[in-house]
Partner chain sequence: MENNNNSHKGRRNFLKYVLNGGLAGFAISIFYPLVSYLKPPKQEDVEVSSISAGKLDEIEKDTGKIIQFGTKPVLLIRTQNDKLLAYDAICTHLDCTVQYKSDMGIIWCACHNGKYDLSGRNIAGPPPKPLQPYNVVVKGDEIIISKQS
Amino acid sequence: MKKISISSVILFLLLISNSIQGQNDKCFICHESIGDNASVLFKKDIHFQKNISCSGCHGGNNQSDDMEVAMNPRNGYLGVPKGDQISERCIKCHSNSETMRKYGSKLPTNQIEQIKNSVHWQRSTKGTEHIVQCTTCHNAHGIVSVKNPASPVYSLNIPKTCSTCHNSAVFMHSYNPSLPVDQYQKYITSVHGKLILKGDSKAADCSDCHGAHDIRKATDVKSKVYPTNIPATCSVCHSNTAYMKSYKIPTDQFDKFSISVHGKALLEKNDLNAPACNSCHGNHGATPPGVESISKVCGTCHVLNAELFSGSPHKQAFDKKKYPECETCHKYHDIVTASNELLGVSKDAVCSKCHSEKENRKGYYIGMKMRSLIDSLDAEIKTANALVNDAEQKGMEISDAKFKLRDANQAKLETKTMVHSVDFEKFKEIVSGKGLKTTNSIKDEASAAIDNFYFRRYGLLVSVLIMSILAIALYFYIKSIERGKKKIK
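Could the structure of this chain by itself be given in the form predicted alone?
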């Protein structure tokens, strides 16, 4: 005897149930008989499969074939819901956990709370309703599960669904003229978009980055695409080793970014000017920069560094060997703070990766001399700073020298930029002409202030000593006069 599976039984019962519904639901029978589009779509609707009648949304008496009775407002007939009435009808069930359980649904019942906090819940141009209703994204009579490829909110369909509004310049101009209307065109050029077009439902769609019902403005600190939240949003997929396995790309980007100079500035210091993932990879057109374009991407912020590198001997050498420019020395996700240790010929210095005493010697010696100069400037700044602090603690006026310390530190920053030119003479000019010259001036002023302090201190001591001697001499002189007067008497 052939076994009957449980799923087959459930399917059979559903078919019987739907058949009974079709026989009992006079609204559906009537509309199906005239062959209107609503009844055709409703046959595929998840609500039809759950035995929810037309009257569930439109109201009225679905057991009567008398139109006056079936469509009587006294029987709750609403007709075609308009504006906010649409979402109110959906909320009636979808916000009621008991009702949803009754129909065997495990869907969350907090969608309306999320929508009310979203950017889509602002008033429409009419002012009497909100911009988006449930049917805007889910359809009206042909609503199917989000897991069904026929759903407008199925992962592969979401970008196209969102573009219905977001690609319309006229529509978007009514609400926010500053928003671009080419997001979809950019998206399909991205790695994510190309995968979606190939039918890969695992690739990120609009809702993965912006949210589904809880879409907020990018300027909202609770938004998934607020600058400080972007790395965590991207890491939902990109830090999931199992999820990313088929794409054969690393999953440690977030960990590396978090300890980088960019990550610390953004995530720890909340510096919104610091780059997040989208700063380098793009937003809707997210794609890793190519080898040739990395310096251009970095150069959008580090303009002078990029210009100096382009005119340096390294440019031709990197092009010849097809090295990525900035990334070769600074790495990419785990970029560290530019420090003296990166320069020179030590084991940890980036120069030693390509240069040695036996190979590429010229660069080896230039790197060694540059490191020696920058170390000497560091030492002089440290000495100058110590002298200024000493003079200040002694109560001396040292504001000019203290202000000059900023110039010395600025010279140090300039050397970190000039190193990209690999021009030793220009580098030396900044270290010696600006840095060391300024630190020498600071040390002279601070030393003079300290010497002045001790001069005043010892001068005061000598003055007190002299005054004390004079006072004692005067005392004895007066005493001797008094003794002379006594003898005369």
Contents of the next structure:
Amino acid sequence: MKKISISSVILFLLLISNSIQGQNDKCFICHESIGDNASVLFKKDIHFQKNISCSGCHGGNNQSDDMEVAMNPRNGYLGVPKGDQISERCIKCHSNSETMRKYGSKLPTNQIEQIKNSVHWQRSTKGTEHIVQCTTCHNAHGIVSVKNPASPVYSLNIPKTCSTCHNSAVFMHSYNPSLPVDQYQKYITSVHGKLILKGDSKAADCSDCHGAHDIRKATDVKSKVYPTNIPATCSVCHSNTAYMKSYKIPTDQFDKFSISVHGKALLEKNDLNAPACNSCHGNHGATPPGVESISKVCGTCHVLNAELFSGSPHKQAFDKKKYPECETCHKYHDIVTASNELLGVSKDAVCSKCHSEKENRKGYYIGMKMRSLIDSLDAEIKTANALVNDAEQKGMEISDAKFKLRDANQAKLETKTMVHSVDFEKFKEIVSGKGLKTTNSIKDEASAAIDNFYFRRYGLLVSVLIMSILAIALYFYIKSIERGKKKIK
Amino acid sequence: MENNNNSHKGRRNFLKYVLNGGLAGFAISIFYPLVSYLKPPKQEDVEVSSISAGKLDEIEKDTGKIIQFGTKPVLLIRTQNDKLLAYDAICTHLDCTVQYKSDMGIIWCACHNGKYDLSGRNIAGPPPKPLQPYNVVVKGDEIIISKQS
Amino acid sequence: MKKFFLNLYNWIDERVKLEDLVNFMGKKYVPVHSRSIWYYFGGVTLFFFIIQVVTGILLLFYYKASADLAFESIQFIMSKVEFGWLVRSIHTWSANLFILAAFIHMFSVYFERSYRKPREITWITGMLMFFLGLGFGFSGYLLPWNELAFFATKVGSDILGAIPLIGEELKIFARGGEDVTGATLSRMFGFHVALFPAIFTVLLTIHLLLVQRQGMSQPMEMVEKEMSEEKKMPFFPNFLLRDLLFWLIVLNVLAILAVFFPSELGHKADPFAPAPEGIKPEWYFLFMFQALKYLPAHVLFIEGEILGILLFGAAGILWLLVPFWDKKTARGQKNKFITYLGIFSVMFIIVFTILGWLT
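Could you switch over to the form predicted together with its partner chain, since the one displayed so far is the form predicted alone?
Next comes the full complex, and the chain you just saw is listed first.
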């Protein structure tokens, strides 16, 4: 009975101690007097400023200066929390919105929920605890607001903080041996990294792309850096006109990308092979490709086009004029499927940018001829297609010709590759040797099928006529027999 | 009377001609389609779900060959270690026809440099899906390719 | 030319005594009256059957009865074989018209009560041929092995399975296994081109011999009077030529239908694909199919579908045996009930077929 009343008194004292100035915190007073590191750091800690005692995390009685009492496990003293104990101490308050409100905090309280989905919340190698605890990133005693430059998770400090583990090949080896450990090195070469090093906290740090507590693997479809999510992640900053104003760069990349052939493949068709922002700009070392490297960057996927282009006379001319290779004709971000209109010397065509009747005439004429060839192939494919459809609608079986349409379309695709060589002979070989030859045979087959359809109609007409005549004749014959019979009688 | 009889006879003869002519025409309009039908068609047999892809010694090791399978092309590969593989030869990207590249040991599409490994999986370039495999068996020294059901 | 045929005739006559046959045919008369037109429908049905045999044999030249090849071989017939499209279209059209003609022939015989003594056997063989004709339709429908046929056969054989006691066995027998598979196709093919034609031929021979032997039935009210010269026509050549004339017209119609509405092939059957919407049996099964649908799930203690099947079965047997229980007609009296039953049946079939068509 007595024991209970004592403990309830202690509890009461504990409670009111919260409202007493930190100076009355016996733990702190004593520890400060011996000048230990923890208490020195704790002075700057946000929790200290909010009058939270050491015992808030470590337990024990902060009102007693008797060590036997203050640091007695029977009074809830924990000593130095180990492993998951650490985070449990933090969660106790930080996931309780009421407690947080009491301290005048507007911080979110879902950190634990978020981190549970994170790659960091897997069991550590020991198996008894999770890989990271709150203190791993936020520090133990000198915890300050994220907005405070002293915080390890202050924007400018984040890359360093993350790299303490992620730069260590030895440490990372125990969790994911195939994960690179050069992210930081790459990052400081990127535009983002350079700005951060210059002290621009607006620039993207690790958490801006990977998330803070809910960091998922890049292969997790919910990860902010999963291929289909990357454009949206980048656009958080890059499409924000106000945010990007001081950098004087456009903010229409995302809009342009979403209508591009790449954006449609990635975002609409969910084709993970299609490039996202990082495929051209790099991920950790994100930087726009330079003028001379564009064709190399595009060429990682569009190998043949890049190869043909490099072997073409255009290569030297572009280099001399410092034209970016692919971009000059295909633009960037809003790269759409190359149509025939791109080729040639008409108004929208790109050849006329450099070639005219007066200047660089050879290219002017080749462009014109190529255009007329590809247009004629297109027209032929259309006619062939129409004939095949017509024959099919007439109920004729025409699967062979339909099969050949594939070849014709393949020829069309190949011309679009071959055009990068600007070699007229090779181009013509594909158009007429492969394309037109096929369309001609398709047209022949389809016309034959259509002819056959009319043959059936006329054949029917003739045979119906014959049968009708026969029927009429038979009718009269029967009549004449019957009349004959009557006469005989 | 005789005149009348004559004209009557004439009418009857005319009827006879029409009747005989009609019969002949009728016979033609029945037998022409019938005989045409029985005439062996150009393509001798039905397109089937399995085809012979020729003799085993017609395809060398480490080479590939396009076989016409009905109206579809099929890529038959005899690998370095003498395994026979067959895949749908239509690239899953844009309908081009793929080929076996012995120097790289992969299936390759010339149109946009799409690459598939020898299990048909798309490993590089634009192809979004793997190639459909076909069954290959060797009967005697004849290679038979069939659809996987 | 004429002489050659005459010699040929004499040559054969010498050996098999054709004279008797000609005499018999010459003495055979067909009654002439206001309802003579119905006499032609038996011949038309026969004509469609002949067409079925001829085009069926032609199709056999290229058709391959296996789940792997059936669809492709029909595609081959339709596209690669000259006039293959025509042969197949005629086969399907003629099949439908065969059933239609058989329906008309049957009902005309029924309403004229021509089944009465002494023509009971003719009626029975005719009815059996009619049922067999439906069997031809059902088994032939699966042979192209397309989506529609596949699921229609599935549904159709399911109904078979609902017959009490023997249903399950019957279904497995018809399907050649638990499910509709390649085995069902082989089985249906066997029924369609071998078993059914064999039975049909026997029945048809009896049917035709009896018609020749007994002559055409006269309407009841004419029996009393002796056939006057005006009221009859010789079977040969008058009636036969008219028959031929009728056939020619029918053939014309058939050709037009086959060219303008050729049979379609659809998509190859895929046992794992979901059933397409609106699976319906062929039109001649539609009235039964539809009637079964309208039955409540349970009637008293019997399942509605089972009851329906039993009713249809009973009706079929009753119809088949009409010459034996229609005692009044046998006595030469007018039996109004027969007329009412016939009208009810016709109305029932027409109404439910239309309902089935519309839904």
